[in-house]
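Coming up is one lone chain in structure tokens, specifically the form predicted alone.
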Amino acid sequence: MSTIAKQISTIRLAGVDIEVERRGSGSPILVLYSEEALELESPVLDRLAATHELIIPSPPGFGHSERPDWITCPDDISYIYLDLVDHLGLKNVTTIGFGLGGWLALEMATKVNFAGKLVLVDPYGVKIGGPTDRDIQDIWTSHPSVVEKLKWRDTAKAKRDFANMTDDQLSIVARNVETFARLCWEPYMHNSKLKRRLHRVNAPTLFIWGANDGIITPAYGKAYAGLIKGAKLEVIDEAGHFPHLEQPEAFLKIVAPFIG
């Protein structure tokens, strides 16, 4: 059980109520969690919160954040997150984005130089191959057992104790899944314009990938990193789409010296 205090508030941005959690103390890190929000209960965040203040917003439609009809894609969310950065007075803030959160971080970084450093963990967001190439595996029409094996090196770690969750927790899980599908179904898991904007990313950028990610492979990660000047890619063995959850020590060993 974590002993690090958490403060949760609601901030109204662009007419949308956004839930924001603050955890720990020290120099700030903006944490943009993944589509499943598994990071929120992970030891990785508590380890980071021991030396940093983590600022963790929930995107529109995730957690308890509102989702107005005009928000239809991750690019729309990026503007709200930039409003949050301005509202909180964050300057050159270290930003860690996981999965969908990494995609959002890059959408933000192509617009404004808000980040001091970017850590991007198995992010979606771009189309690497041609029209008939499947860069990103289909997670919504494939059988859940197939998706589980594609996401996790150790599928035992994929199990969630739904039976002991409260009704509120279960509704959030369902809401997160629904919103992810609504925002990322078409075009499938990418913004066709983002690839042509990545030259604008100026922050030192580190991609981290799970060697066994079957949803978006390390080859996709290598190509993605190649679109950003000076970006580096680190691959973690014995890990799938969530290397920070399957191999937290290896993940922190890479991240700590990079963020300082």
The other form holds:
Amino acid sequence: MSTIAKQISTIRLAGVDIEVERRGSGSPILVLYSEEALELESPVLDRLAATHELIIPSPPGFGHSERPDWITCPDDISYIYLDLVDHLGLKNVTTIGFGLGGWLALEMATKVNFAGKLVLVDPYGVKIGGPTDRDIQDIWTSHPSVVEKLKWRDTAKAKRDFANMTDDQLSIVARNVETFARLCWEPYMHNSKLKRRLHRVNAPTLFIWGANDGIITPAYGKAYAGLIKGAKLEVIDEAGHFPHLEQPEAFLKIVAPFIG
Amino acid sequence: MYAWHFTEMPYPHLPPFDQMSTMRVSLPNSHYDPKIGADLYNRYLDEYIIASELGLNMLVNEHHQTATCLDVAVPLTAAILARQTSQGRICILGNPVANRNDPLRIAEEMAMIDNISRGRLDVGYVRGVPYEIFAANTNPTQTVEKLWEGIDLTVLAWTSKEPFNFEGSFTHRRMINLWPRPYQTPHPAIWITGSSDLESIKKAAGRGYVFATFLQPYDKVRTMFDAYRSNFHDRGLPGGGGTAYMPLVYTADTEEEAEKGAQELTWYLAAKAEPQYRNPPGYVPVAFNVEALRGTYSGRTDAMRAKSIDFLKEQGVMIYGTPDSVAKQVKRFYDLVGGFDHLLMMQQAGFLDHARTVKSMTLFSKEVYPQIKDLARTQPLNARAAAE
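Form predicted in complex with the partner chain structure, per the form predicted alone context:
Then the entire complex follows, led off by the chain already shown.
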């Protein structure tokens, strides 16, 4: 694979230092990574970076971004990310959000019609069923081995080599886990207001779902997509919560024609 | 030295340990038989009343969704004891203020119990062990902030003679006006628990609160108590502050009998919980979780589970033997940690039955307590100023 230019900078937005990576060149894509940030090391982003400039911010408390105490939910972060869009002068920017990042993209899009197109990959964010329906499997009361099986079609792909990571890399893993809980503990992985705001989303919207996502199933994806006018849902076989990591070719084949 | 009787009120009638993945949070309550439970509640309360009659103080706590502790509402227990006993102090250790979401309800309950007991109440606060996060659904990344806001608000409510408003990070009230006020002046002694966070121990010491820690090896306890002593100021609270330590304690006529009793108490240390309940995200600092990812960090219970009672005795985690031996072990521990003020004794755990529990409590109160009662108290840094 050819070397792709990467540049990491810190931008102060709303009084918070946000780490922003820029990768590749071409028309920009705003990439909002998932709660585990696994995309950053994956081939799928480099493939997109061959023809686009990827703008990849780290949410407060993720990566090296600062996390002040007042930030307690994805809604708080959406304002900072809209500041980022303004700061960089992005107009109608194509936006791809994975998991938590997909939720963040929708929190932004309900406030400002900032995106040209939206690609949402297994996003959290809404509650579909009643109080005793477990729409989103609880990753925090499930045994770690169970969580792994819910997330991955092929659990061998879940293995990470912590023993060979630097302290800085491990700190980022630990910070990401902690901040995800800070933001999504209660209400669990959703904003009860978001459902009532999704009618404001005007960008062409594509949901992509892993057929074997056991945390949030394709049925949840179908219901979620139904809340946004004109939104489409594509399901990728042989893939769990991270279809872009388990089936990158199938993922790119769906995304490329949509984003153009 | 003040000695305290304690039991977590366990429900031990469970499947064998190797057939359960957890005793906490998610063990179905189909394992609970209310007829057995009713007997246990009454038996454990009887033992507290006996402790009071024996001249011991009473320490109570609460946990949720667990077979290890049937006490799920510590103000209820304390209220029963306030009314059913007439001597000995009652310490709640503690109120899980970060998990209860209502510091003012706690302030009211404590004030009421303090009145009923005519000033025999000590009020402890706990951040809550990791397992408690799930039953309360408290955001695990916010427990420390929530604990201190809750403590500060209860103190303000107890001491304020005029109605006031409060708009904090976790509690909002337009009109706070506590009825009744506490019996003790300015308010009951405050206790707080902790382990690794020395800064929070110093903070408690600076406010004249009692600091308590449980089931730790003496070298770790020494580090914590040194931190306490480095910043201990007498703020005129009832009881005068100081430090408290909890081992498992069993006193018997013979060493053999004591060993058998001690062996039964280890039930508490063997209590199982699935890994996700032991370290919810954000409960410990990032640096600890970096160690966990490297596989070089494990919790207290894990590390101690496999140890023999001899080892635990040497470390001061367990104290057991004949009365003279128990007194000697308490004094040894006292010397090893630089002195302490409150001996919190878990004298009942698991299947240890009523007769043997009471036997141990009785021997302790009659033959051990007199030997350790006069051990010197922890001195505040401002002792002279306070005396003048």
